[in-house]
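In the block that follows, a single chain appears as structure tokens, in the form predicted alone.
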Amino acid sequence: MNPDTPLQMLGGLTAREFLRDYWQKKPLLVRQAIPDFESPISPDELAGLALEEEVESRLVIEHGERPWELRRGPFAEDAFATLPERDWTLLVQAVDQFVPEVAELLEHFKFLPKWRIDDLMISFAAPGGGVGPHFDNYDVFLLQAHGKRRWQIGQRCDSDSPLLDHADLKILAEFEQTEEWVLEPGDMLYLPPLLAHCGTAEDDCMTYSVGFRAPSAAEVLTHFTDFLGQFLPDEERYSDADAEPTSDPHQIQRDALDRLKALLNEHMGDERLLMTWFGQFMTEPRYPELVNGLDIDEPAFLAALQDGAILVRNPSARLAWSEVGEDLVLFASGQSRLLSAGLRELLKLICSADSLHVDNLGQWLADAEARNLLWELVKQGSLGFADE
């Protein structure tokens, strides 16, 4: 993708202009980001997803006695029949993993790294429905899919911003509105992290929300150090072989801190391990239980491909690749595999192609390392046969 090509999705901005001027900085309203947009999923179909055991869903209801109520799915078939005529919202996470036509919409966001995208959530709201004023710790694109929704934006927030007393919902106790828009189908609003916002349905409406993965500093430190610890022998410890005599045996001297920092820097600065951890962490599936491998031996796998079988990515899998020294590494659903530099084009194909088959794999099927990689991805569950 040319970063200097104007994009309809960004209101005529180029990817470079958007990232420079708006990304993680300020909101952007785009009228008709997708002209004449029609939702590939209906409200009834969305409600049907919320009945499924493997689908994460919530109902947020606002009413008098208990101002905000949260119910978690999966829901019974009659759950929606008892809802009031207004002031409620159904939210269904990761619809892109269950509806291919919804997943296709993520192609509009190819100007951003695919591994940064978390999921595409869809909300349906009756008139007056919403989840209250709140803020997110990540970027979000809000695409209006059906009906009208009024969006209000407010102040910058942080972990000290006061919240209402609610066990499950993080609703701001104070909301200082600065701007307001009504979005219609095809309109889109981009919001950077930590910006207060509040969406209210003007009528029956659906909104698509594309959220992004943004690990906290606490997550990075705790997860990486746990990962790093697997590779460090027990005998590698704090040492002070060059210590000087101490005048006060109770004082921790500055030189002890310097040795400790050197010990940490030696390992925390290992870029090879950092990249390996980061790739695995950022490709962990949202629902690991849905990434199930196929028990098949390599000859049977290759025979199936030669007979015309088609491989597709598991909708719940995440794939990415990177360079590690002179080698390449493929990250697949939280796992990594080190590969030779000659497989670069194959890794790009695996991560980007809609399907893999004899026609586009071509010469790779004659390469033992490439064949083994494809077979391992099928056994792991990141790839599967189209008819499975």
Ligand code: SIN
The other form holds:
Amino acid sequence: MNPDTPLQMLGGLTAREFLRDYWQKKPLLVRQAIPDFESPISPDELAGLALEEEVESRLVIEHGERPWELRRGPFAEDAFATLPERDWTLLVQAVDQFVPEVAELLEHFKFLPKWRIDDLMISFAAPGGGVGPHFDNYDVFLLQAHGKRRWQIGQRCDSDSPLLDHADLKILAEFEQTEEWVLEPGDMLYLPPLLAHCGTAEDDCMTYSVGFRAPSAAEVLTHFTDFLGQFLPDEERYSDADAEPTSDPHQIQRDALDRLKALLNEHMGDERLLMTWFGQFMTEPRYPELVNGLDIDEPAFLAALQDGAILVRNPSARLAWSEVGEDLVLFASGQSRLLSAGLRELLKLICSADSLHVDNLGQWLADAEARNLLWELVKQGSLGFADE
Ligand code: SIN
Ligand code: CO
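Return one more block: the form predicted in complex with succinic acid, after the form predicted alone shown previously.
Starting with the chain above, the whole complex follows.
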């Protein structure tokens, strides 16, 4: 993808301009980001998803039994029949994992790394509905899919920003509005992290939110050091073979700190392990229970492919690849696999092709490492046979 091509999705900005001037910095309103946009899912279908056991959903009712009532799904069939005329929102997470036509919309976001995208959430709101003024720790693209929504943006927040006293919802106690727009189907608003915002449905309204994944500094440190620790033998310890005589045996001297810093730097600076950990972390599935492997032996797997079977990525799987020294590594749903440099084009194909079959795999099926990789991905569940 050429970073200097103007994109309708970004209101005519190029990916380079958007990243330089807006991404993680300031909001961008794009009128008709997707012209004549029609939601591939109806409000009824969205409500139907919220009944499913494996789907994460919630209802926010502004004037329920108490202000800003939160109810968590899965919901019973009749849950929506008793709702008031107005002022409520149904939010359904990761609809991209359940509705292929919704997943296809993520193709519009190819100007950003796929592994940064977390999920596509869809909300349906009755007139007046919204989740109240709040901020998110992540970037979000809010695509208006049906009806109209008024978006107000406000101050930059942080974890010290005062919140209403509410156990489940993080609603800001103060909202200092700076701008306001009414979005119609096809319009999109990009918001950087930490910016206060408040969306209110003008009529029956559906909004798609493409949310992003970014580990907190605390997560990076705790998870990476846990990962590193697995590779370090017990005998590798704080060592002071260079110790000098001490004038006070109770004092911890500066040189102890230097030894600790050297120990930390030696391991924290291991780029191979850092990349491996990061790739695994960023490809961890949101719902690991939906990444189920197939118990199949290698000959049976190959015979099925040769017979014309088609492989597709599991919609709940996450894939990415990177270079590690001379080698390549494929990250698949939280696991990593070191591969030889010759497999680069296969990795790209696995991550991006709509489907894999004898025709586009071609010569790869003659390569033992490639065959084994495909088989392992099927056994792990990141790839699966398409239903005929
Ligand atoms: C919504 O779609 O109602 C909420 C999205 C958001 O504010 O992050
Ligand atoms: Co938000």
